[in-house]
Partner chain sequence: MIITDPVTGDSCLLVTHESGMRICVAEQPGFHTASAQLGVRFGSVHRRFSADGQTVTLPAGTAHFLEHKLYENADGDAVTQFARLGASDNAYTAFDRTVYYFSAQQHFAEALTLLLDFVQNPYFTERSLEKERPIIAQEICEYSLDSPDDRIFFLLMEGLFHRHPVRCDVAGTLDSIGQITPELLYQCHRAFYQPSDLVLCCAGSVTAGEVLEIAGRAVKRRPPVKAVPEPIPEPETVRVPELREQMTVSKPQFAAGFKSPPVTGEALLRQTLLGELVLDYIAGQSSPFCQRLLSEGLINDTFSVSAFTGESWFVLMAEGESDTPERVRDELLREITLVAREGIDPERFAALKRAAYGDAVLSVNSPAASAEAMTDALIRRLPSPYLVTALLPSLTVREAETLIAERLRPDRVCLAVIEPG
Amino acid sequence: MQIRTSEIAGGVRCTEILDSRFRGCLLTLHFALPREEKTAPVHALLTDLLTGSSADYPAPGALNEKLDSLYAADFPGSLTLCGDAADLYFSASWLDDAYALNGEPLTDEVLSLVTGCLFRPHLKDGAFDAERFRICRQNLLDDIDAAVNDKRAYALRRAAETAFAGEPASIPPQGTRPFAESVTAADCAALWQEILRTAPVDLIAVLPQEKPLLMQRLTEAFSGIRRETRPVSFSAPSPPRVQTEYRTEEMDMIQSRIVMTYLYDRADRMAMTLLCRMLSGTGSSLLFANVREKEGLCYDCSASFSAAKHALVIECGVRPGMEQAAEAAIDAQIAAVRQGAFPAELPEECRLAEAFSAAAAQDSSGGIARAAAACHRAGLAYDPAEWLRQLNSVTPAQIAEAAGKLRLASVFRLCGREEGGRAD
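Chain-only structure, as in the form predicted alone:
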């Protein structure tokens, strides 16, 4: 694997990762954006508006037909939330030219489609196509209305609103209905032009071999824009809390959901990674082995952490009426790790599991691109060997130290009304 990084325009970084194992090409284009209530729905809409048509392919379905003709090339958009910022990104994948049956210039064709969609979108009088916009906005409104149906996702969203109240991280992923209803096709077009001018851009290409045409096309595309980059930081630690905040909601459902958010000041990133894995990453993890299996207090229990917000989140599903017992048991596991009271072999098991997951990600171009993008959002260079070295250097004492810095900031309970309802 070869990795080369260069800046092709102001605030536009391009990372080329060459790996001859692959037979396809992948290009991801990441735009770093601050999260705001009024722009959150627009960011969600742009993932569809910019990938369904272009000035070259304005007719409905024409762009998809062209992609299908290129050996089923693909060009979706997506949105990743990272603390107080968002990563709006587009991903183009296609078969390497060397494997085209009739010598078709696939890279040339796909790059023309990508730059056409992003730099020459289908606009009329400074706005996206009215019918296309109407459909996309209605889909967004339907998704916002249906969010409550996924109880786990709903609990996590409400927990974020509780833990990060007053911070951009509390904004729902797709924004709120009032702001989504007020957005216009012209608003989306104007914001996209602003994004092209001001957003820090991270381009990641995973290729089987060098493709000078790719750099040439991307450089040309950005050269036509007067860039005025506005810095966006993916690191925005949440301020410490004086006391734990509790919030409870009730719904007619069989299972309750609990989300506990712990905040920390400073902790080693790799130590926190292993701490999460020790809590809920293997069959012998502490929350699974003790809270679920031994004490029988929950149906499921998992942990994750946000380095951007300096937060560790534990969520679980429990029987109504067992919420407080599960919370106490979970907190007891954190306390045990603080004291170093965990199986001696567990850190090594988790280290191997984490290394295996990282190695598995290297088996696909998508996994490599996602790992590289995550490193870049964290302000780190993409270097799998260095990542593994740091992982292997973490000691049990450092894991205990990381656990010692956790402070319970909030608890959100989504309680079922059946079987006795919630505990007082």
Second form
Amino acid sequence: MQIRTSEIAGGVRCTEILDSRFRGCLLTLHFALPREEKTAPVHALLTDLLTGSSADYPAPGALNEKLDSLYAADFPGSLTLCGDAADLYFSASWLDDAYALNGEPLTDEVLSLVTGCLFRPHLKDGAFDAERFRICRQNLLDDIDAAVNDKRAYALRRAAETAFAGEPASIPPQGTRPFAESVTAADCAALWQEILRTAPVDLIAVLPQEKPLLMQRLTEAFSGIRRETRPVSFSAPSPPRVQTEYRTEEMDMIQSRIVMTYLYDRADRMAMTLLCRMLSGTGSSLLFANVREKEGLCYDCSASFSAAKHALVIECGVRPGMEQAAEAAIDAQIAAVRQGAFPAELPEECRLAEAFSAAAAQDSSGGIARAAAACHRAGLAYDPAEWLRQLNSVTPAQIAEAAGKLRLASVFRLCGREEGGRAD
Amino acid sequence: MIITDPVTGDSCLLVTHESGMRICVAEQPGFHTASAQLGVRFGSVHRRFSADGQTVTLPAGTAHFLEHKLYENADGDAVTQFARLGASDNAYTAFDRTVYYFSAQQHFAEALTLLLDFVQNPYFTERSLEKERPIIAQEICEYSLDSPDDRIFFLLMEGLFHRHPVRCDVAGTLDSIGQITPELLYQCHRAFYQPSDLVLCCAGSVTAGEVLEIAGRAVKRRPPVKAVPEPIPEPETVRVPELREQMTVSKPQFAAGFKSPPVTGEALLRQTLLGELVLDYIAGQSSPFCQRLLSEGLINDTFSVSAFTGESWFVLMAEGESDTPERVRDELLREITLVAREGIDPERFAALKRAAYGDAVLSVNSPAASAEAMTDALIRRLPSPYLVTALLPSLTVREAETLIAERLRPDRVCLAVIEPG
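Given the form predicted alone, state the structure of the form predicted in complex with the partner chain.
Time for the whole complex; same chain goes first.
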């Protein structure tokens, strides 16, 4: 694997990763954006508006038809929330030219299509095409309303609103309905032009071989824009809380869900990574082994952490009526780690598991691109060897110390009905 | 036997171990990890079988329960042992199979020995089953009862099928899992987990020699017990044309499915590929039909089409959200009639075949994906894991038109709807 990084325009960094194991090419284009209630629905709309048509392919379905003809090339847009910022990204993937059955120049065609969509969108009088905008906005409104369908995602979203109240991280991923309803096609076009001009841009290409055309096309595309980059930080630690906030909501469902958010002030990132793995993510992990297997309180119980918000989140699906028992059992696991009361072999198992995850990520082009993007968001260079060295330097005492810094900031309970559920 | 994919140059070694176990290995030396999958043709639809002159009827969810409990042995559980090796393990039960798998960067040999050991050596007690029941009950609640995405699928199956167990959730029900006993699990293990029923597929940074050497040591030779799953009698008609239920959802969710006679072996793969192409042609994202319905607000971007097929069922379906699901179904039926009358445009069909080819070449490009593709082929008793790229060029417009006439019949459709409630 060869890694090459260059700046192709002001605030536009391009990382090319060459790896001959892969048969496909992957190009991800990341735009770092501050999150605000007003612009959140616009960001969500842009993922759709910019990937469904372009000035070159204005007719409904024409762009999809073109992608089909290019051997299922793909060009979705997406939004990742990181701290108080958002990563609006587009991901183009296509078969390497070597596998085209009739010698079609796939790279050339896909790059034309991608640069066309992003730099020559389907606009009319300074606004996105009205019909396309109407459909995309309706999809967005349906998505916002559908938050209630996926109980797990809904609980996580409501927990974030509770834990980070007043901070941009509490804004729902797609924004709120009132703001989504008031957005216009012209707002979206104007914000996109501003993003092209001001957002820090991170381009990551994972390619089976050299593709000089890629750099050439991307450089050309950005050369037409007068860039004035506005820095965006993905790190925004949440301030400490005086007391734990509890919020309960009821829903007509069979299972209850709880989400516990712990905050910490300063902690070693790698120690927190291993702590998170010790709590969930392997068969010996404390939440799996104790809360699920020993106490039988739940089916799933998992931990994740946001280095950007200095937050560790634990979520769990439990029988109605058992919420508080599960919360106590979860909290007891954190307390145990604080006191160093965990199996001696667990840190080493978790280190092996983390090392495996990193190795597995390097075995797919998508994994490499995701890992590289995550490093860049954290302000680090993508360097798997250095990452491994840091992982190996963490001691069990540092993990216990990291657990000692956790303070329970909020508990969100989404409670189902207690009668035990429906049986066929 | 070495099998090679002429398109990608991928190859694998396929051997039958003296115990009868089929083993397939794809060496991929450039990769950092290796993956192994151990699969068996015992899934949720296998609810009646005869073995040793006895007919056994199983409660719904037995195969899934067995999968959960196999991880436990007298010395502890395999999950913990995999964790100690730094291997990432898991298992799943599907309608027609159960698969146990892991990926590892280090200690692959120890992890493979462990995989072969715990799958072949069951240890069930009443106490351990009692402990597992509430965990599986929570799994059923989470995935089956509280998830509209899962529920709409099974609602459709309940509408389409009269008796076929594909209409039951893989994990069973809160009642049925209470009927499973250690004796029943042992009986199923004896019947379906014979070495000759198992397939082992490995890919990545591992050699065929290493895998065969471990298998030589770890695979048990057992006196054969032949389990014969009983045929599943199922009428060709749909059970009911429409089925409705209420849940906490923002707007009605629907699934419209077309039931048609099942096929097996290579014909199943061919018909499934054709079914997917035809659905994409008629109602896929690039189709004029899909674009028109989006424009008219009848569907939103959750709309999708898919083929759900196995050796004893064949369903082509469309699903999504709509305020008027009946109208979407009627529009779909009208579109099918139109395409059947006007015929398929060869150029668009060729473009969709190219897309399917691109998907096939790109999707199997990692150790985990390769092991999964090989397991799927062996479980389906296909001669090669590389059949998709070989079959696609041979699919014709005429076959696609025949499929429309035979498998998208208006009298074989069911509409399932989950309404906000």
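What we label the rigid core is the largest C-alpha set whose atoms superpose within 1.5 Å from one form to the other. Positions refer to the first chain, counted from 1. The structure displayed is predicted, hence computed values, not measured ones.
Undergrad: For L101, decide whether the Cα shift between the two forms is 2 Å or greater, given a superposition on the rigid core.
TA: Comparing the forms between the two forms, which are aligned on their rigid core, L101 does shift its C-alpha by 2 Å or more.
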